[in-house]
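One chain comes next, on its own, written out as structure tokens in the form predicted on its own.
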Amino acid sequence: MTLSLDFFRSSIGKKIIMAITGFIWFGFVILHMVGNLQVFQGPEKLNTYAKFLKDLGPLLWVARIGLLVAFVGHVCTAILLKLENSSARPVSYAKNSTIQASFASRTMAYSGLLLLTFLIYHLAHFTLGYTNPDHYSHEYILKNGDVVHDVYAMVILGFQDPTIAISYVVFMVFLALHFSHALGSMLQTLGILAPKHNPTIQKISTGLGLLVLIGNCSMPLSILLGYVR
């Protein structure tokens, strides 16, 4: 027991511990930006994939937890191995050495802060209906005869503010950004791929933080010019 808690009290468990948190979210991230992308297939799709969501009922829950817990534990770790680097180094360097640094890599912090301020906002925006409870308060009748939340009509008018749309759009590229440089630092962090792969992963992550920037972003500027209603 003591072997396992001075491993994760170490730099290279927290790291591990960032690395999996981590790609728990990036999953979650892609289903979820799937599942949405159903708003183009128009009401009857949506709104049936959000009751199938609910149907799950306690594995939703399950799944809730698991995701809170992994939050939690990403930013718990991130900000304890921040403090661990400014206190191994309480002297700046006189010159900045990290010119050759990407700009996702220097921003992952304030990217960090950005993300947790929307997936707040996001939460009580479409989950729980606080910010604008006159989107969360229409129902939709399913082809089968179910009454349902109409999450459809929810997203329409959410997006058809353009604060929030653009503010969505914007908050998209600060996680593009974070996924860029984090999904290639957590599989360096895991070993996975040799050192001489770094290359090709960091071209892959910054594929699929475009993927994500792209996909996310379709929504709300569809919405917002009126191409979906």
Given for the second form:
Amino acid sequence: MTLSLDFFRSSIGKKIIMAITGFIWFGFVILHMVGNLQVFQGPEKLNTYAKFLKDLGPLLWVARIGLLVAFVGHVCTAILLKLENSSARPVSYAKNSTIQASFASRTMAYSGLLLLTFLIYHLAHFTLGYTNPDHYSHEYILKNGDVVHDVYAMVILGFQDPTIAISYVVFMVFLALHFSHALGSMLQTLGILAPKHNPTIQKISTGLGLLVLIGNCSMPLSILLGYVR
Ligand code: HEM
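With the form predicted on its own done, generate the form predicted together with ligand HEM in the same format.
Next comes the full complex, and the chain you just saw is listed first.
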């Protein structure tokens, strides 16, 4: 008991929690992107996939609760770490000593906050159908005769709106920025690779950030430009 409390109280314990909860979300974003990319294969494919997810029933709820816990844990731990850092250094440096730190690392709190905004909007639009009920209300008949929620139509109608499509692209830039720094810190925190590998870790993190950026932006952009209808 004391051991686990000590773990949560220590800085390294908090960093490990940040790393694990962040990794859960990173894994989700990659899987979610691969699933969503089926939009390029047409309505039958994407809607069958969406139905498969829905049919997972209780398992889907386990995944949703896991994501929520990881999200809340990530944000709360980030706030605690920030407070700890500020109290350890009550007087800010006279000169900006963070010149060496990358732009991504210096803006983690802001990109994180923007991602929270994105997530609230995204769920209200695509999962709950609050922001655009007209995008959400369509049904599709699969080849096997099942009548399902037309997720394909929802995505197409959403990204045909330039404001929505461009906002997604902007949010995805922040997501890539957040990931590109977070993955490097995660691998360093967990001590998976020796410090001499830091430059390689940074390259891999930037590459993964770019992959998520390209994959996720390809959907709004190709729909907005009329390549996918
Ligand atoms: C262009 C990029 C994206 C597209 C096209 C997209 C599409 C979708 C769609 C269509 C749904 C609803 C699925 C359904 O009702 O069957 C959904 C749900 C969701 N998306 Fe995304 N998404 C994108 C990016 C993201 C990102 C970057 C995140 C996280 C940072 C995210 C997190 C979620 C979550 C948490 C849900 C709710 C899943 C559930 O509880 O069922 N999405 N997304």
